[in-house]
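We begin with a single chain expressed as structure tokens, specifically the form predicted on its own.
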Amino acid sequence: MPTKSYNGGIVVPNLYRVESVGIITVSLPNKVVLPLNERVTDKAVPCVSVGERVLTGQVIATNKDYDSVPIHATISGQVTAIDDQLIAHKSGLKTRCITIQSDGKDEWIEQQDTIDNYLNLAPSVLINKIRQAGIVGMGGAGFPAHLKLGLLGLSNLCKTIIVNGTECEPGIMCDDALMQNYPEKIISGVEVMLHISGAERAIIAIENDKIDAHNALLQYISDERISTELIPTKYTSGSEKLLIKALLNKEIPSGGFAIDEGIVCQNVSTVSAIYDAVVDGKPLVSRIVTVTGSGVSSPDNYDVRLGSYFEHIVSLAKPSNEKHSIRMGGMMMGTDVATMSVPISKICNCIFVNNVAPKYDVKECIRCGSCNQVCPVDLLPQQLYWYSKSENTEKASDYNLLDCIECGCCSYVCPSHIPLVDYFSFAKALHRKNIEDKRRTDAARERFEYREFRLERNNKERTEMMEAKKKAIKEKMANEKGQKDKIAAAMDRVNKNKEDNAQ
């Protein structure tokens, strides 16, 4: 099968291969730490208090706000506290979570009704049981999967679904493990997902390493609107704007989204979950995870609980001696954590354990353009070095500089070994925050030339109302000196007929 490509992007080496992709089922953590946000979703409040006791898959916290999806205890036990701790965030900040504490016994809620046909049921039915089992994208974004569907689904504009399976970053390897061992669940979401959509067709992309999870799909696909296209193995094919090029080669505008042209997107696990929510009535409890890196001997992929620590699964990949660095997500486009004491969650599709190694010297930039070639965006990393350095954010901007994915490709090769990525994520930064200083100075001087209009206005209706009162004073006296000297008229003439009368 011909394979579809795209420009640019780098081939990394999986260094750290897993030989035998299976899935290990980890026990039952002694507790699971929850947070109630999930990245782009508002934060969630509690519905359970300190003390009381929980069932697996009971609701936990819940929000109002229809974007948002509830969040679900993944063990049974009890609610130990609700404050505010460490996750696995780049900003190394604390947020609010719930902690439970296991019973050991994994008592769950009773189970919704499983379907035998959720042909018979609406689309908007099915959106809801996605959302009430909590479901976000867990490829790395966490958008909730409900919302991508019922936006073009509800309203009939969906043409194509794509499902990512490409798992570009080496060493990631959970998404080839949940092909190769359940196949048939993967084609069965993707099946719920075309009724819910009404989309024309689905396509699976699939890196063209991973043929035995490939061939795996092959045996179980038999509708005709779903088929699979092998993409290269090579870095960032799993970025949404480049998989469409490459699958459809329609090219999504700056700005824009997939959804704006029909397009719904959706990682494997995602597909998996959709699955388990919809047929099987169970919610999102447990992700597989991947770990591996130079610090470990044995790296796996493991299916384990939410909220349980790192530690608790690295611990079974047989880590080294050494001091560690521990990275969650790809080892280019992750996110560092300082320490193993932070919650697996829905978004966390692998850890990195390293070991520490020397960092090399920064050096000149030496104008050889590798960045440029190498960028899957065609954008000109250089030009944008210069200007991200200087702090010209203005100047970025008319190079595009929002439209960097961050991959760290031209990072990867460069020479001098800048980090590119760093001065472009600064430069964002720094560009909506000089946007937001605008906005707000904007508006102070708006508020300010308001009140001088208002000010002014009132001054000047002021006065006109003084005039007018003036005005009207000076006429109601000339007609109460003319009644006046009307009266004193006539008196005189009543006093002279008198007088006249006396004679």
Second form
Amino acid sequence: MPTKSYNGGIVVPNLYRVESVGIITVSLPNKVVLPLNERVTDKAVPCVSVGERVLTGQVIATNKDYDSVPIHATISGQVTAIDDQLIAHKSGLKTRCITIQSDGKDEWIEQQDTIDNYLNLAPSVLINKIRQAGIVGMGGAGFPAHLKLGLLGLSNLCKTIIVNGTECEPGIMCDDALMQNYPEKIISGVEVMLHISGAERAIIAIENDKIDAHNALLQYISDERISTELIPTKYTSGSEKLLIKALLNKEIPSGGFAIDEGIVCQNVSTVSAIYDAVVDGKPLVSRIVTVTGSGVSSPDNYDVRLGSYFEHIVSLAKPSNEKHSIRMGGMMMGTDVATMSVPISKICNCIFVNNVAPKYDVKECIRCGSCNQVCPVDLLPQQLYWYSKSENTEKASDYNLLDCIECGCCSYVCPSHIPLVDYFSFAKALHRKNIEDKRRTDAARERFEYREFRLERNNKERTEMMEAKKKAIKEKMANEKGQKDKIAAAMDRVNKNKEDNAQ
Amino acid sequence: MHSNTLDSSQIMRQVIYALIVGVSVSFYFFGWGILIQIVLAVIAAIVAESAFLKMRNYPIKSTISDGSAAVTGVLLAISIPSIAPWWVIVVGVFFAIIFGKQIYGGLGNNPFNPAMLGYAFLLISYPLHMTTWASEFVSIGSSLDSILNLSSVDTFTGATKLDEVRTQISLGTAIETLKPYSVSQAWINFGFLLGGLYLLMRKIIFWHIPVSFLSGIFLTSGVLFLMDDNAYFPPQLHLMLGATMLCAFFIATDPVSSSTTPNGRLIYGFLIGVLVVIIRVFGGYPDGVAFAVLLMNIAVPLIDSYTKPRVFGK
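Taking the form predicted on its own as the starting point, write out the structure of the form predicted together with the partner chain.
Expanding to the full complex; the earlier chain stays at the top.
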């Protein structure tokens, strides 16, 4: 058994594990809703109009910004609306989406040229293909895949590729299913990434309870640069920095990035999508989603078109008749959504359907320290809680509030049932707000001080000018006075002369 | 989503279960007094807590059910002489609950260990009652008589071993002739040690404080003993006498008032151990546990802020 790991973390009994991890391909949805800005910074511009017919895989919205990816139609049919719709986001706000009504034909755009040998193509060409295929990190963060690879293509920074085959949270099994069912795609995808990045090696990290997936992958590994590594099955192993720590015993500094150490991490789903994009020329139009939780009687993995509503696949997992709470992503870090009528996005790896459980009574913190035992980044949640609760963000950031990865291990073990992570994300937001406020007041104060300085300077300049002028006038007057005196003196002389002459 | 491990009130209940062994041994040697004291203490604790919660407009039932008041009561009842008059434990528990805990905002906000604050208060206020211990098994009738102040109890009382030994040493008696070992004390300590190991096993307390506390006691008394084995008693005696094991596993480990960082717990426990020996050897009180714990409670914020663990990637 491997011993490599990091501090903390928790082992969660997987309550809803299924016997065989398969993938069910879901029938086409009647309509799909595709948000234009999945990441906050994205602002894609539609390039189709309402009423237009689109084909599967057609680009329906583009983005000039290199950091963002285009959006594709995931079914063929008619664009029926471009308006604001509810999406699975914790804000509960609506965002601009394109709605496509299916014509049931699933007619694809003309396939882009498939590539027989991508080795002949320059990395930059392949990276562009990946961007055009709309691939983002499918483990949950949604970071555009071409950016991670794009940086490398230019400057051979990447020495090691880590392929993340750990499920990011207990209960999720879509990556396990993918590895078991499409191992060859993943291995080929890794080879593509090795070609693009010029990395020396690629490590596929798999949790040690996924032996079947591990064996499946091993069968297809022929490239000696690719290896696999089993790591202990515990929660937060899927977190990039902790995975790197577990595999390579390297700590990425706080605020630093994996690439600083020559490492690039990609999720197995992303790798598989990269394969589809590069070798088959197919854009990302579907993904595998786990539906699980206490509220469904047959949890499973579903291969579903992006933009389908949650209910489209949840109904297949035989939900109970009770009242449900719906969570996108894992049970630890997922996002609660109010309704099942929200679209499945590229980052939606799991839908948790739980029977609504009675809420725990929150009691006082007794500083037992269970939380700091499980914190994978070695924080002191019991102290952070104290300062977050009293909104003392300065002290909280002293205790490294900003390093909290919000994994939820502390909330999970807290014997007083305190929702610690909620306090921390609130405190983080407050901290950011305070910093912004401080920046603004500082700017305002500087502005004010400069204004004061300017007024004073102007005043001074004016007074100086006035004084100079006065002086000049005085001098002039004095001169004039001198003239007058001279004239008077001259007159006196003249008069005197006249008098003299007269005498 | 939440783990299936114990919640706060279950933790408190486990602490009480873990005390059973030590209390039974104490019962075996000194009789019914300890049980009567525990009953009195728990009732007083619940009454005091309820009254104060009512004044603060806090929910009474859900707070009482966390069990922390009962634990404070039981710990204080175990610490005082089993034949002390009833009002001693009642006053002590009221002081512990109200001035040790509620006045700071209730469970989780108290800087001091409430039971030890109550103990220190009693020791200073009623030194005679607090130092008169049963010297043999006392029947239920005699225990009640004594606790309810019905009759004189001189027949079965005495000072603690620690007190007795210190008095003898100060009178110039050599250690060897003293036979300072007390069978009953050693067994009671052993009982609390077993209970403590149970708590460790259930992961209700962490190992840091018991281990560092006991090493603090052992090393400090060991150094003194090496310096002069005629004037100071041997380290193993310190481990087996007084409230050593009770403190190691049940009192110093009170999570609320102890240090909360892993390294901080080591320092905190060790220094309590050092202070206990210093107070026992050089001080004027029968045992040093209460004052050592309270003194270190004061130092907790300082210890915590200097022992923050290194955060990942920093």
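Positions refer to the first chain, counted from 1. Since this is a predicted model, take the numbers as computed values, not measurements. For the two forms, the rigid core is made up of the largest set of C-alpha atoms that agree within 1.5 Å on superposition.
Core-aligned CA deviation for Asp67 between the two forms: less than 2 Å.
Annotation: Cα of Arg53 displaced by less than 2 Å between the two forms, core superposition. Core-superposed comparison between the two forms: the C-alpha position of Ser27 differs by less than 2 Å.
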